[in-house]
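The chain that follows stands alone, in the form predicted alone, written as structure tokens.
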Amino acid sequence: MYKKIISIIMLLILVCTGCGKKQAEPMANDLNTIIKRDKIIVGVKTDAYPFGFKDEKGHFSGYDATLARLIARGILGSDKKIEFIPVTASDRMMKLYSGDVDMLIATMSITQKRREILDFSNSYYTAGQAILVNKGSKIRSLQDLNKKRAIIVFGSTSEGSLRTAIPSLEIIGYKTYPEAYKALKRHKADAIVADDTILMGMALKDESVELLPKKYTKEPYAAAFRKGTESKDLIKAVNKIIEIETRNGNLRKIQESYGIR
């Protein structure tokens, strides 16, 4: 599955950039294209309650949400010069690269796969793997999957780690949070595996589910950009906001805000 989407994004960066550019065509900058909309397009995700999601008015928050207006008030002097566009982790990538968006600030984990076809700004905060069960499961650790199934996300880090971790787990892959928590409901499987931050949002709601108390990775979320020169600008300056909004005090802030630990 990753090594289809890494294909189908690298045909995408050869379109994107014309091998036949004119040598005197001027280099893209994706930092001034957003100043001279005066507008910044982000790819959020509203499947992931309490980093991404939408309210009751139809609103999009949550913590990325909220990152993606700081990030638009410090560039364009305003939050409300913003547009979100909803992504998933299996389509997020092929937005990013085919324009839809700016950036992605969507639960994204900085990986060295990824690394290969995404920059990526600095880390805005730390998951990582954890499991998620039907109440009075059995389930207690990841040794307890062995031989048994359990539900991942198309796009996430869970199917890698879990190949290797337990070979004889039998993985069920679902576009969508949603769609994976309806199969846990229904006994499609023993457990979901991914980020915890994304589960804990799920037991919060519901508490016929519990959210097993072990991290078994570093999952560190960022912005992700599409890889090259003309984001290097941009990077710097969302670095930057990041930076000063680590340093105030206001990230810590929003996560509590979201009662994210």
Contents of the next structure:
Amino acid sequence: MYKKIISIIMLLILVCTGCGKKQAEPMANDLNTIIKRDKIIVGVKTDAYPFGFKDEKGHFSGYDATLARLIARGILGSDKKIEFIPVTASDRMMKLYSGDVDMLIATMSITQKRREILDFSNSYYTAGQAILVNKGSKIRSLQDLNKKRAIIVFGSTSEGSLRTAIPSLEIIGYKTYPEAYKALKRHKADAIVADDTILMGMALKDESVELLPKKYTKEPYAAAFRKGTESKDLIKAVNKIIEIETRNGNLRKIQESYGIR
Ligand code: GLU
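The form predicted together with ligand GLU, contrasted with the form predicted alone above:
Below is the whole assembly, all chains and molecules, this chain first.
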């Protein structure tokens, strides 16, 4: 009986000395979380043909979505182990930081300013800002937009660069690229300024608009991650996959299939 009481007291002491002591938290690691979950959650565009859009059957498609599937296959062994979350230029960072997505593959350019709050993979494509006008327009260059109106999409790099490049320009913003395109067609402004790749997607489907050939910036697209140590292993894994898929020619083939090479 006495022995029993002693062992109960010992047990209580052991339990209580553990009380109040903080367990060492395991370091957050996004790659491990994905592996444990056995699914990767990726934010992609649905408004940016041919990089991120939904096909006739409602499937997430485009170069970005295809690359995301290759990443799922590389990390989890199957391109089916993926969930896509639609994002726009203006809500993508919020969806990343709220934890809705593990990463963004969303026509997102690496910029110095974004590097302050995001981590990026290596670049998987380079676009450039260009101008889309209605056919017959007198606008032939960025300078011609002086004292005119231009359309941008909120949260895109062209929103920032245009405001500084041509301060006299009146800028109208939209949330998505299809809305921007409709506004141009209704002559609400003289041009859209955005990535050539996205504008090309519009021009390919519509002969009444014209994509001007000059590119004004370099837009290196990359996968974006929450900034910090939790992302390090995931970025390494993604970079490895981008490297393999570049070397084996897969990325080139995918680009060709979407007419972006
Ligand atoms: N690449 C540009 C950016 O990251 C424009 C495309 C977009 O709106 O996502 O802002």
